[in-house]
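Single chain ahead, written as structure tokens, the form predicted on its own.
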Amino acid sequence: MTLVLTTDPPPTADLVVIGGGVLGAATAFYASRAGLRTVVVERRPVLCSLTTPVAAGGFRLQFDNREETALVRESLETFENFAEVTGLRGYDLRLQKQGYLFVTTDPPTARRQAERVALQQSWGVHDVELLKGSEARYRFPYLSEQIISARYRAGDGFVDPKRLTYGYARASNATFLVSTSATGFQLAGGRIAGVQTSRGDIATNAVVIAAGPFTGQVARLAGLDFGLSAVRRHRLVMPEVPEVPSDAPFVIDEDNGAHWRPAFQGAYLVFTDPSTPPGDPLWSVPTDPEFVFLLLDPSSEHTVARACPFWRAVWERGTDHWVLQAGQYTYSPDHRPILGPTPIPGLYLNAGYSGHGVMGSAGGSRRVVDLLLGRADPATNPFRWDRPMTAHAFDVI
């Protein structure tokens, strides 16, 4: 299957998807597989060039709610069988099941870990484990002596977000209209009749907005506001760090939010700061060098050296190279995705994953297409736009 990018919009389509990141590509895959002539509109000249490539690529079943657990479980099954599901023989997502390890030195957090593990097991995640500090250190000797509790699932892990996006896209046989902006919508009788773009109009009865941090802005072109916000997030890439075990899990310090996972011959390091204010969606997201020191300096309250002391030696050596990148998470008011129909018939959303877009891409996009085709009941959709939404605490990752 060959991916073809074009700047020549077709006059009609069964479905127009706005956004060429992982969610747009996944939506195109499931829509095309259902027989819909699908066009993906992407402002940039290539796919997967804004937020998706800055993702850490993690997937996990350790959630605080049953609904997202089911969503990611479906995605994980797709990742495990990606070549077969997509028909891309031998396609490699660089899937690594090395686990997610959440650690704490705090007794109240340890109690919450035990409660979380019990809930997850009741939802069918039977292989998630609650570990005492000593057992965690036995399995992962690089952990701090101060760790008193950990929760761990060996079946969690990570994939390559760019390979995932391009795999969906190649397998979709959709038309990818690049270097093209969506500028408005055409309505007839109160429902979607077409999409206006910078290169001409496309007549269609169905549109899915999967534009990442720009989803709210695109929705407002139709007069809709779903309370989505864009928040800057950094990824620190250290391509060569000898101390990083190549078989390590994704290690998350639940006390300070710092986390890292093996990548290349080093690591990706991330910190989700709940105090970061939302801002406007950006095509060029600036980086803040202070983020590096926040994670690496052992004197910082958010240092990765707190849970894993070998990072102190990395800081003191000072010779390891790093690259700092930034993207934006798209948050809904309750930090869970908004999937499915909007108040305007024919207009759908696939957005608001709050940093979980890669891991939720298959399960979420398949649900959106099923709702679009009438295969699922919008009233029983737990991710519908009009569900009760209350402020929700930030998940650490």
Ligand SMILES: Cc1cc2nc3c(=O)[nH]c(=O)nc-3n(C[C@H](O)[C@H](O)[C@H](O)COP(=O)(O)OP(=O)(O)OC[C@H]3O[C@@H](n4cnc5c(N)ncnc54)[C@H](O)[C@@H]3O)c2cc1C
Second form
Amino acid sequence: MTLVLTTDPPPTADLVVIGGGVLGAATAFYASRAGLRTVVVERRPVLCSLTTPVAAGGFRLQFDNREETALVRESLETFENFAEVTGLRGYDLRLQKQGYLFVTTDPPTARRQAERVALQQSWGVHDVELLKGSEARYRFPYLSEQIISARYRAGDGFVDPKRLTYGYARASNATFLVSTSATGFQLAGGRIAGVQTSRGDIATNAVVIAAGPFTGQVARLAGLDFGLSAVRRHRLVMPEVPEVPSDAPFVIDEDNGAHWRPAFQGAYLVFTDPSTPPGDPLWSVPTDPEFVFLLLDPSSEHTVARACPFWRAVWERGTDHWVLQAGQYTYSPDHRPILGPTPIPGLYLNAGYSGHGVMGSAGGSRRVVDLLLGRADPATNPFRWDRPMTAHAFDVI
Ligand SMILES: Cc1cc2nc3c(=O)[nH]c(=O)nc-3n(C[C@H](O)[C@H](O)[C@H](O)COP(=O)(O)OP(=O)(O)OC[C@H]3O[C@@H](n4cnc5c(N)ncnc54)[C@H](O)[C@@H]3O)c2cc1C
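Could you give the coordinates for the form predicted together with this ligand, as opposed to the form predicted on its own above?
All chains and molecules follow, beginning with the one already shown.
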């Protein structure tokens, strides 16, 4: 299966997907599988060049709600059987089930961990574990003596987001129209009749917007506003750090929000800073070197050395290389994705994953395509745009 990239827009399509990140590619995969002649419009000359390649690639079933748990569970089953599901024989997603480990030194947080684990088990996530500090340290000897409690699920882990995107894209029969911007919509009788692009119009009755942080801007071209916001998030890449165990889980300090996971011969380090204000969507997201010190300096409130003291030695040695990258989370008001039909017939959304778009990609995109084809009932879709949304209390991840 080869990837069809072109700069010649076809005159018609059954479906136009706007955006060639992981969610656009996954939408194209499920739509092609359902027999739709699909065109993906991507502004840039390659797929997967904006938010998706900056992701840490984590997936987990440790959520605070049943609906996203189901969404990611479906994705995880797809990741586990990716070669078979896609027909890409031997395709390697670099799937590593090394777990997600949330740790705390704080008694009230430890109590909340116990409640969260009980809730997750009641949703069928039976393999999530609550560990005492000593037990957590026995399994993960690099944890600080101060850790009193942890929640852990060994079956969580990470995939390579670029390989995932290109896998979906290759396995689809879609046409990928690159170096082309979607600039507007054509309506007939209030319904979608086509997409305007920088290279010409494509007549179609169905469009999915999967434009990452630009989704709000693209939806406004149709006069719609879904309250989406773009917020900068950094990823610090340290490609060689001898202290990092290559079999470590994603370790999240629930008290200060710092988290890291092994990558290359070192680690990715991330932090979801609740004080970062939303901004305009950006084609080039600037980095702030302060982020490095915020996470690495042992005297910082948000240091990774708090949960895992070996990071202090890394800081003191000072010789390890790092590369700082940034992308933008696309937040919805309740921090859950917005999937499915919009008030304009024929126009659909696949966006707003609020930092979970890689792990949600299969479950979310399959649902969008089912809604588009009338295989699922929009009224019972928990991710519909007009659900009651309450502002989300900030989670550390
Ligand atoms: C630092 C960081 C860490 C993260 N870690 C994780 C993680 O561990 N796990 C996880 O699940 N998620 C993670 N995420 C979130 C994840 O990266 C996103 O949810 C996901 O990549 C969104 O995919 P997308 O396809 O919607 O967006 P994008 O990858 O941004 O793709 C959107 C595409 O649309 C194109 N586009 C925009 N406007 C137009 C237009 N008008 N015409 C044509 N093309 C257009 C863009 O060029 C772009 O290629 C992380 C994000 C960041 C920033």
